[in-house]
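First, one chain by itself in structure tokens, the form predicted alone.
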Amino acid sequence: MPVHKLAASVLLLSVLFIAAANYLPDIPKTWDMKEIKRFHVPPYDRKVAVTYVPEEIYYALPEYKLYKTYPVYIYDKMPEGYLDSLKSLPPEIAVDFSKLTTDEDWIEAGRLVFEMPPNRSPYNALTFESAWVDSVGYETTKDGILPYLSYIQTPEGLKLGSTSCANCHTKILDNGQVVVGGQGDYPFDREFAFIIKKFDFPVTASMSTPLVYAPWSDPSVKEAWAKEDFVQTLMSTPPGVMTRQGTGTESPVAVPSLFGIRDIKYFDRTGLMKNENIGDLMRYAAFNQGMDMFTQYGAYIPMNGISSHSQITTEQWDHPFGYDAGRYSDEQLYALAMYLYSLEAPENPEKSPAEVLARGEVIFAEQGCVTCHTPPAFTNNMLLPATADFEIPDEDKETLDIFNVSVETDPYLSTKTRRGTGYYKVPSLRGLWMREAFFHDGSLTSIEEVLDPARLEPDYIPTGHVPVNKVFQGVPGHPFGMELSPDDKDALIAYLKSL
């Protein structure tokens, strides 16, 4: 090779190497108070002042260490000597963010953040023995792995990790396929009920108040349930639905799918936070992985009922989900957001005839479904009033995307809880075929049930969540598509399951 060509090649490689070595994406600042106030939709009660954790306190918290994780097996299928082999391993940092040189590197790092468990508790080899598995109803892979959880080797020893993003947003299909980013199917509430029974935990108001109480809700929410009713209500919660912080045992919330999240304009069933850029997704993750418990509503801070501190500090504090006193780094959250952007929904393996799908698409348009569930995102990305008599504030008309029509579903979540805004967002229908929780409270478990007029009847008992102390008079709301002929309804359902 001529010398001048060799020199040119060396120069090009040097430029590429330097560019790769200095690759640094434009990472937004997660805890930017101006952005935090912008992306939050105000609470249902506009008279309640909302105050967020100060920036200096947030960034003074230690960053989570991203250690390597290992699979969790149910006890009966755990390989012999597995836990002993893990205990012998040294703690290993899973990724060095300073060495990431491409978008693909950041996406892979985001996968590790997605799987990283903030809750790292002492493990017990018998935790997932047969009695637990049978009573709670865990889904596992064919090898007996619980892909929602992980073991993590830390400087303090081997821990059982939970409450990662994967814990909520992982699903196992009937064919054994693990779907990451779908509507998860981990039975959180049933697991909690089993633990209460197994260890005879007392049920007190202090257990649930910080999770579910809102200053504008019925004061009785703060009262303790009868233990049997509380356990029975938790056991009635199906997989894919959970009583998460800021909701309530009266109205748990269906876990959302993350597919196509870049195209979704509002987070949460109630449209609690806006999604206008990748920084918003980072902020949403930070809030929902623990920091929202320190948001102050008037004089009320949810964490005050759990922590020994009257306000958030950099000292050790106790979180209801067992988190350490820490935070995700901006780099970790950016990588996580990149990973979530990369997720794609699998196609429904059950194919319907082309002519049936074509007919279903026509019915979808004729019935006006496209008005709210507009292709290609299959949502118009708008907020609907939770009730027909909700008076929309003037400021909302200027700052929010509102379609002023209520579909009259149960308003409890959006009017009685801390996640309440007075609105419900129009959900996307993408990946509907693999969902098992419908409506915001997971009261229905199939699209067939959604379109069944019997669910509106006073004596109807839904197949999903039914709180023990709530008298159901059918499942109200979204009365569309119920009067179709059987053939047309089958065609519409086939089309919906193809999205």
Contents of the next structure:
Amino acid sequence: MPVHKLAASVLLLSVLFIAAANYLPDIPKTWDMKEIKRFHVPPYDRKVAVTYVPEEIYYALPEYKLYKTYPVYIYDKMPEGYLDSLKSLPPEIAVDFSKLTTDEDWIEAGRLVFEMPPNRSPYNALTFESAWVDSVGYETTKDGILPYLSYIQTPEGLKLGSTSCANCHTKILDNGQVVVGGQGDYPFDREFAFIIKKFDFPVTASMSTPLVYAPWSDPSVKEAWAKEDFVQTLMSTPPGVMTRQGTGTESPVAVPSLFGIRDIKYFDRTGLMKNENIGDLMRYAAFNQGMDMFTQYGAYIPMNGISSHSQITTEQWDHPFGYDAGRYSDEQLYALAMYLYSLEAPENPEKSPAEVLARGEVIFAEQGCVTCHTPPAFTNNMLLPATADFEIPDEDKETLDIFNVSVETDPYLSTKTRRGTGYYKVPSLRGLWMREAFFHDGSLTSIEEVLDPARLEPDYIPTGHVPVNKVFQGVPGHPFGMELSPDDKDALIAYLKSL
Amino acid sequence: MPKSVFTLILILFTFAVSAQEKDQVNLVSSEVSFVIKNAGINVDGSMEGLTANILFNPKKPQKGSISGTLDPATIKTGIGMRDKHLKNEDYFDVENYPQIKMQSNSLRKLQGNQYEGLFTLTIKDITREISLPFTVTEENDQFIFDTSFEINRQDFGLGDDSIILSDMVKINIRLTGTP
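What would the structure be for the form predicted together with the partner chain, given that what you showed me was the form predicted alone?
Let's see the whole complex now, leading with the same chain.
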């Protein structure tokens, strides 16, 4: 090897070596107002001015401390003396961010952030006796663990932790396998309904308003949660669906799968936020873990008791779901995003003969599915008007990726709620085999039902979410792939389950 | 002098009228279909509402002319929602452009029953000249005009770049008329 070449390789190697040794990621700033304005899609009602929590106020909130967490068992399966042994442990910080060097370190730290519960209740707030577990309908592992929740030992004592990412983004398959990042099946709404019933919890407008009201909602939404209706509506929420803050009484939302999140250009069914860089995923997490409750729409701030951003202080923080004051640090969010990027879907157990799958693939193309659900992500990553008569604002043509035809599913979520933008995104069809909630509101529970023309009939009662206080008109829209011979439909379904 | 000009005009005019009368082909039926590849699969479609004004004499094709309009709002591809999309401003924008227009600039004979015409084709607000081969067969005292040609949909502002939808569209037109 000529000398100069050798010298060049030595130089190159040493540069690489130095780079590896000093690996420090370039962490984006989460609460960067310019970035927030780019990434946040305007609300359905464009006349309403939107302002976000100012940077200084956001960064003045205390950072969450990542104390070590421990599994939660249902009562019947809890090992002898388990809680007492946890209570005797000292609080321990689970990760030291200054010591992270490799990508693997960051991913592992991100896993801990994913599991860290921002909401910390007294450890015995819920003890999951079997009658309770059965009536709410929790899934558990074979060992009786609820992987959605955790105990967390803090300086204030042992707490029952909830509302971690894991709480909503974990699924247990029929065979007991825990799928982190799958379509979450924690029965949030039903749990809430049972708490209301069991403890005779008062339901008032002050609860519904922060959760489901938007200035462009019907004003009746504020009062809609008369107790019985409300409880019944919550009880009818099927697995994989929940009333996330900013959705509606008539439309909860299906929980997405987080596998391959990097390829998804718009977050949320309504495409409320863009996913153009890792910082956007960090911002998404920050907003959706509570900061969105402080976004100001005209004069309205969802959070109860807050009428101006200057009131958002550690002392006054009173999250509707009971969070302690806090925010994730930028490092925590970066680690979290790295972890989400690293998630891999479990192996697909559906096995159909190759000829059936090949036939299914042809039908998928023939029926035009492929235009919207385009491989490899099985979405063209575009937004479709939620209704046929939605007038697309001119600026959207510049700033959004719009596929200008409506599939005419129920428009409520996108036209009446805070998550509403006037659009629905084309959802990815990857991992359909392990999903149990379909369409944005989870009104359908199987692929077969999606493709069944009977659901279009006004008297059809869907198997999934059915709002109690709404006159149901079947499950309209998305009339694709319905008129097929039984064999062709089977082949299409087999193909869809293979994705 | 004025008189002769007048006569000339009169003669020309009469000639034109008689040519028109003699070579006028009255449209009896029409079929317009197209094929485009989507994800490697041929999608067939059709359009209706064709009106045509045809002057054609197989012996003197260069004296003839063919013009016609088509109603893009009648587009059918077998999937209702797709048809709806094709009618909006991303594609045919039928509200603002209710007609597709075609007008021959010249017609000539190639050989046998084969001809070639230079046409201006207007889709939306884009007009382009295209050259198309066509055949004319006489059957049961009827003329059957057949043509099949390709256009690039993006040349006429029909949709954007797509990784699955091909740019080239094959169009087949068959007109039947009585001389």
